[in-house]
Every structure is written in C-alpha cells, then in structure tokens.
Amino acid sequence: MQIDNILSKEEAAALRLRALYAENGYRPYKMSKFEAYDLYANNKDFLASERIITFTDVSGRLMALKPDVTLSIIKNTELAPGQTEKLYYNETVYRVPKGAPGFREMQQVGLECIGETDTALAAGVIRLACRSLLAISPKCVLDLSHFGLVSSALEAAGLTGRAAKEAVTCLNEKNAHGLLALCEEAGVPAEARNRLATLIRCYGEPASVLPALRDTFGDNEAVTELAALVSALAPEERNMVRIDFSVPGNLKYYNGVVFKGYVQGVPQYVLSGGQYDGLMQRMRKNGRALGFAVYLDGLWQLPEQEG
C-alpha cells in the first residue's frame, strides 16, 4: 500500500523529510514542549512573535510552551572547539502567526547546522532546502537573498535605526518609489542610492541576476558567496532558485544567506531559513549557525494529486 494513501499530507511529508535529513548525515534531536520563560524573554528580538503561552510549574518557576525550536537547540547543544553539529527535528511550536486571531499549534520539520561551518556546509543546507521543497511538490521555488549585501548597502547609504528599518520594509515590498523618497529625505548620495535600488530591481534566475550584482557591487563578499552557493547546486535545484532581495527577515537575527520556499497551491511560504550567527554570539556559543524549518500546517491546501 502506498504511504500517501494511509497518511495525511502533513504526516507523509514529515516522514519523507526526516528520511532525507537522516540520509545526509543529520541526527534526530528531541526536545521538551516547554522551556524556562527567561530563554524567550531574553531573546525576543529573535522570535517571530512576542506573544508566548506561559504557566507556573510546581517549583514556582515561570515556564513557556515553546514558540521557537532554534533557541532551544542552541541553548541545549554543547559544542567542543572545531565541532560541527548537524541536527534535524520534528516538533510542534505554539505561536500567533501573522494575521491570525490567536495562538496555533504549528508542526514543523527542520534542521540546524551549528559550530564550525563554511561555504561547503552552507551549500549543503541550501541543497537540502531545495530537495525538501521537491519532496513536497515538483512545482516549487526557493527565493534566495543575502543580508550581508543588504547590510552593506544600508551602511554605505548611512541609514541606521528607524531609517534602515523603513528601507528594509521598502525592499520587502519592492517599493522603489518609497525607497527613493526615503533616500532623498536622508540625503543619501546617488551611488549609494543606486545600490539600494539595484536590490529592488534585481530578481530572477541567478544567471542573469549575479552579473548585474557584480556590476553594481563589484568584488563584494556576499555576491561571491551567493555565486558559490548557486554553483554548488545540481541543475534541477539551480532551476528552482530565484535571487530575490525582497525576502523578509529580521536583520537582528540573520546576518548572511536568507531564503524562503514556496510550492504551488499554498499561498504562504512553506520553508524559511538562513544564517544566524548573531544568535550564537548572544547565547555565548562558539561558531556559526545555519538552518531552516518546513511548516507542515499549510500542506492541506496542496492539490490532491500532489499530496
């Protein structure tokens, strides 16, 4: 009997993804449904929502149903110098999604690569993100960005604080007019303004976008890394990648490559990830970190033949 005939779309996808990650050298990680509330209170900048379900345990300590998996993994994983941990999980988080009226249980499967990472390991994570989408549906796309390039463009423009946040909002919305008005108000020089505008204009297949980025940004480290990550992909994976600097994300959380994955039939992204070295530093851990999560709750919207 075919597995998809007896399991829900979410259950079948979870099994396929867990098998994929195990085959690629990631080991399973299991955690409790709750953590001490202090973990989230001290790291609210890294949470998708500040709303958290809390309760007091028998010892009087304030606890929280976990709204995030990555924080727990970083906190509870001890790393020896030079060590790299490759972990995958299948967990439920409790949060208020954007636009939702209240809390929801959200099942997600994902992976984390933490410790001594390099471009080759990052390329492996991007490849697994592509293969995760293909395991859900052949009609999929991975939007790839790099916050290192966004940060350097904002720095060159002299935009900080609220102005930088507004500029990122314009990028997310592909609002070229709003970005131009913001730059004019802040007195941003023409060259720096053009670099920011390029991030809005540049979208599409890497073969056409990467040369345009090099023309504008020159020998930029982030552009070089994007090119290396794309070149490491197999042809099938490369064909589903689009470079897009409107990919939303938290500049306080992510510092390098950032990506979102979409499948036809589901109106919101089903995969989200990136590099988050800042969280490692905040929690006094050595090394770097890269990972992603696949959100299974929306898969019921897939066309029946693609379950």
The other form holds:
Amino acid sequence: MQIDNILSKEEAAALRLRALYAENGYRPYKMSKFEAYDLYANNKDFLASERIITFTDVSGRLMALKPDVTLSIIKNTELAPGQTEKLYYNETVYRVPKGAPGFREMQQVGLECIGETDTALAAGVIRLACRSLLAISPKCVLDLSHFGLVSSALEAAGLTGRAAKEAVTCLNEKNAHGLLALCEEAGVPAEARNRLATLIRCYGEPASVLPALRDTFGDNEAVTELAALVSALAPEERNMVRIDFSVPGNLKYYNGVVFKGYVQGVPQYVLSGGQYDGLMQRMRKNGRALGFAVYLDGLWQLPEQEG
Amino acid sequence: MQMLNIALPKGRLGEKVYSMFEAAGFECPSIRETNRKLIFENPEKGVRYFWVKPSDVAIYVERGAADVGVAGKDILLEYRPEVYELLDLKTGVCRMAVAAKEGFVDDGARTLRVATKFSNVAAAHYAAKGRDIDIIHLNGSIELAPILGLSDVIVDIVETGVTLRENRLAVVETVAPVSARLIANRANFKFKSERIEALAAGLRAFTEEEK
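With the form predicted on its own in hand, show me what the form predicted together with the partner chain looks like.
Whole complex next, starting from this chain.
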C-alpha cells in the first residue's frame, strides 16, 4: 500500500510543509507541551482565544497547556546582534475556537524568522506562505495587507481609541457604509476619509491595486514595501496574491505586512501571519520578526481530489 | 458558471429582499412557487437560494454553507460573525434602543437591571459607559419586563414605537441604527469575488434608485 493512501489530508499536508521549510533553510523547533502561565497572561490580547488550560505542577508553579507557539519561540530564542534565526514547528495547541463549547486540540505547522530581518527575508517568508498554500491546493489565494498603511491612514484621520477600533472593524468587514458613517460622526476631513475608504475599495491583483494606492497615498513607505515584496515573488506566487486591507490583526503587535491564506473549499482562512515587531519589543527582544502558521484542522473540508 | 449560494431570511423582509435580488438580475422564478421546497435554483443565472430563520443567516454565511446572505444589523452586532458586510440594503430600517417606563431616570445608585435578547450588545453598550448591570436574558415579549418590575430598562428593536407608547414605555437612548445588510463569507468571497461584486453592484444601484 502506498503510504500516501493511508495519510489523512492533515498528515499529508504537515509532511509536505515540513519538507518545504527544511528545504528553505529553516530548522525544526520542538517545544515543550507546557509553559508558565505568566507568559500567556501577560500577552493575552496576542492570543486567538483568551481561555487557557492551566494546572499546578509538582513545584507549585501555575502552568498552561500552550494555546500558541509564537510566544514560546520568541521567549526561548536568544539572539546575538546581527543574528537571524529561521525556525519551523509542527505543534499542537489548545484553544476554544469561536462558538465551540470547550477546548479543542488543534494542529498547526508554521515558521518564524526572527532577528535581523530585511525586505529580502520578508519576501522569503511571503514566498513560503504562497508555497505552503500551493502545497495544500492549487486553488488558493494569499491576501496581503500592510498595517503601516492602515495605521498611518487612521492617524491622518485623527481616529484614536474606540473610534480607531471601530474603523479597523469596518476595514476588516469591508464595511464602507459603516466607515463613512463613523468618519462623518467623528468629523474626519474629506481627504483623510477618502484615504480610509480607499483601503476598503481597493483590493485585488497587485498589478491593478498598487498603482491605485500610489495615486491615493503618494510616495508612501508601506506602499513601496508592498510593491518590493510583490516584485520578489515568482510569477505563480504573484498570481495568487491579492492586496487586501481587510486582513484582521492586532495593531499593537503587528506593524508591517500581515497576511491570510485561503484555499477553495475551506470556508475560513487556513494560513495566518505577518510581521510582529511590536510583540518582540513588548517581550524585550532585539530585532524584528515575521512568521506564519498553517491551521491543519480545516483541511478535511478540501474537495476529495485535493489535499 | 459558478453557483452562488444565497441565504435569505424567512418572512416579509426576505420576500422584499428577494425582489431586490431579482431586480439586480439574480432572479430565480421557482422561489415564488407555492410548495415545501427548501432550496431553489436557477442554473441559467447560477443562483441557489434558501430561506432560513433570520437569526441563522449569519451562521450559514460564516460557516460557508451560503456564500452571501441578508442579515439584520441587530444580529450582526449581537453575534459578531466573521463575515464581510458589503452593503446596507436600507430596508428593514429600525433602531436598537434602550427603553424604560415613562419618567424613569437611572440615578446610578444601584446595579441596573437590563432585560434583552441582545445580551452581548447590552453588555458592550453599558461596559463602554462603565455602568454596572445585571442582564436578564429573555427570548420574547421584552416590553413586559419593566412593566412587571422584572427589569429597570430593556434593550430591544424599536420600529415605530407604537408598542412602547401603548404600554407607557419610552425610548431612553438609541444604541445603534439597524437595517438589512448584505453579508458574504470571507473565504468564499476570494473565489467568487466577481459574482459577489456584481451582485453587490446591482443591489447598490437598486437601493440608490429607491432613495
């Protein structure tokens, strides 16, 4: 019997992804099943779900079954100045998904690139995000956003606190009518309002979106970075990338590119990642960081001939 | 042609909304036949409609069983589904409001008792004001609660205000305007974006004409 025939879609995808990351110079990172609860308590708003399974270990210390991998990797990685660490993992996390009645064990495979990163390294991470999706299904899309552009548009509109949060929700929902109503209520000047609205209305293939962004935002650093990242992709990867500012994420942690990946047949994203220098600073680590995770749990929904 | 799966809310609002879809060029004549069918298809136009309970539309869309659907803003505020909210259809217009017995003043002296079927909306509304509340979750006849002393206020949908007036209740404040919204599954939108955009454009043109 061929080994491929007995592997589930999730197992087959995990093997393909691990091979992909190893071939591209990433080394495996195996972590402990448990972490001190403090790590998660201090960074709760970085987590996808705030609920955590805790227990007291033999020394009386409060521990947690890991709800996340990135926090542990950053915490446990010590870097010398100028050094870059490229790691990949295949781990189980314990979370309460939205609407679920309790905790669920979820498998995720992903990678982190930490330390002295530059545009070339960032482009490498995005290329691997594209290759990861292609390893799951040929019918896939990677939505690429830039929180630098989102933050600067919010700042220019003078939106802070609750209003900024509501504006971000409108961006995430492609809710142009809600955003315009919010801007009107907050007295946002027309030019700033139009820039924010552009972030909702402008999405799609980079070749059409990037010129429109340049028209609206001019010589903007984030737009230039997006263009540089897209131009570093191979044609097959570029074809599957869409610029889209509805990608959700926490502005406190993520600051540069952020992305979500979708495959046809799975009704939620299967890949999520971005640049999270904010988390590095919060955890008092030097350098920058980029990474992504592929969520394998939803892959059973792939059409039979795929996966 | 890729089939577009559309969840519509059962009832008067759904029928009105279907007429808008029809006018936008996404018609499915079999939906107007009198029978017990649950799903209606028009392969020529590439559409498949199904009627669902209004509060379930967002679940069908969020989980991808429907690519798009029409849901009230009240449901979207309460359940916060992870969907795109593409268009305000400007129909089914009403408001989510706080109401109480005529003359009621909240002096803040004790925990405010709030009866509602929109527990999350009520909790978020009062949390933003820093007001301590006790939520009494009800599934219907919310207006009864302050009359019988079960609650101090209610958070509910107010359309004309007639029910409130006839029961000597009054609106204290508006929480949010409510109307029907076109929503889409985020993942399915990526693979059917042209069709969904065409639908949204057709509906937008219709709502603007109606204004």
